[in-house]
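Only one chain is shown below, in structure tokens, and it's the form predicted alone.
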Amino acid sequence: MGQLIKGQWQAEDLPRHQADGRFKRPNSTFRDWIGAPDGRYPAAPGRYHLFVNAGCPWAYRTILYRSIKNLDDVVSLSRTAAAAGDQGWHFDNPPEPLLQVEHLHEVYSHADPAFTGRVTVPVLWDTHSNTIVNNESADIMRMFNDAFNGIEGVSQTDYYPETLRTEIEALNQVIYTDVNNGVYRCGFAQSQSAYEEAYDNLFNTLDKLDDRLAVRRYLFGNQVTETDWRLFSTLIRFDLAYYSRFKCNRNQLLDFEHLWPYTRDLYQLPGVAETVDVSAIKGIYYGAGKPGILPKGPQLDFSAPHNRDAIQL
């Protein structure tokens, strides 16, 4: 998709494979965070800017929490069209009106006219000092969980309780490893090897999680993590985009006993449904090729009951 080489735009993209095939996904590059004692960059209503994808799942964690934690009139948000373009990530109706540019580039090489790297969303913009804060999902889901706790009218729900805090961290690196991340590293395979490996443990541990959830309503008993929110945002997408279009065709999520429903249970919850773009989630993994047709399948119905109500861990 391209990359910027000291600030100008190259279209020629960074590798992202081993040797062997496997797809690797670069880290992120800024990394500062809100509410950090150094002071930089205080918790402050209408002081940050998000840039998005409403169908890449990294984004979509930031958007999703941006609801969930009622932050709509805390943080505000621009979205880049649903597929890339030439010169990668690009605004609909240009120009993007907090920056006045075309491309999710021109971010980049605003806060940083120097930058060498791949452009990736979210973008975690502080309209003040004008530069990028993070471009971590991980890091801002975790920053939109507790940083604006003090405003009035921010939810007070904790996704990441010091209790679970062990435990979620296990889970998140496996979900991480072989589902959020396992769904590429089968698209992106450049080899058989690697996405036959890719594919068994993305299959292995989506069945783990459907047996867990046989008896917990959700991952870990009758509370909302961060780890649900986690899985959620490639379930969401995996009948829509990723059993077709990155091969993981083994099931549907519709075949799964338990994760379909608690798929649904997940997206029922206030604040979760407006967060999520069919279209927009078709856009980005169909849409980028020329004419760039979209699929009119299948058609899910993630507001039918789930049932989920009377499990109890």
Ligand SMILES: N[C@@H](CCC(=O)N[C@@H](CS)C(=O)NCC(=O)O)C(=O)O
The other form holds:
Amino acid sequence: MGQLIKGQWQAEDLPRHQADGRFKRPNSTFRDWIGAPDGRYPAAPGRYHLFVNAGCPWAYRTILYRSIKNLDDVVSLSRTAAAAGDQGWHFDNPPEPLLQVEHLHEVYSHADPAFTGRVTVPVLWDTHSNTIVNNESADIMRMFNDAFNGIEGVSQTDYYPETLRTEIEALNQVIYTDVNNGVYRCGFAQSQSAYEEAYDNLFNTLDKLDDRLAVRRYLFGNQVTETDWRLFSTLIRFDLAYYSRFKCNRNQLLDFEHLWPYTRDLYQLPGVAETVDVSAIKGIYYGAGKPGILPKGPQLDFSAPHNRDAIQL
Ligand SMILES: N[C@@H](CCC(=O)N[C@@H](CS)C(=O)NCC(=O)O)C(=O)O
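Alright, leaving the form predicted alone aside, put up the form predicted in complex with the named molecule.
Okay, now the whole complex, with that chain kicking things off.
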């Protein structure tokens, strides 16, 4: 995919690899915060908007939080078409209603006419000052966790409890490196050794997480945290895309004794199932090349009983 250079779309794809073939993900560029003490972005209902792609695991985290925190009436949302085109992400049935644009890169150049960088989803947009508040999914999850809690109807559930923060940060780091980004390090590796290293790290970590979930209902016991949602965002895509498209094929998720029922357990919590868009997931990973044929399988029953309620911890 191309990028913006001084506000102009450039189709040429700059390399995203280190010399040894390892995939390197660039950092996000807009990092402001709703509800921060500077008062620039107050937590007002109807003021903010999300631009997402429902197949993307990073954008998905924000779609998921918007649903489980009951923010559907507080933060509005537009989806891009499943697969990127020659100008990157674009909207189906343009123009997109909020900003009257056809491509996501126009949202970025609206915010900053001289923007240089990658045009990524998710984007959290402020309709008052007409700019991007933040385009880093990890930040947006944290904001959605508590920034709007003063608004009626918003769920008060805390997925980042004070008492667990140190442990959450530590496990997030491992899961990000080896699993969330690990599947991309498999799929986008440019050398055999970089791929095999990422593959081994991925499955070693999944094995450890599987053991951990033998005795705990969720990663930190019987309370769902941010770390569960971060892991879930990758697991729900695993057999649909990563196993085949990214060559993460030592096992399917279906083969893991605990990770598979754990994924179904999270899927069956209120507000989650309606956020999982299987055709968008297939579309983002398989749909870009012509003729854009999507795999028909695999058949996965996320609604099958998980029997994890009995785990006490
Ligand atoms: N750090 C970002 C990463 C987002 C990201 O990489 N999104 C992908 C889609 S899955 C994207 O938009 N890629 C376009 C590009 O890199 O040009 C986040 O977590 O929010």
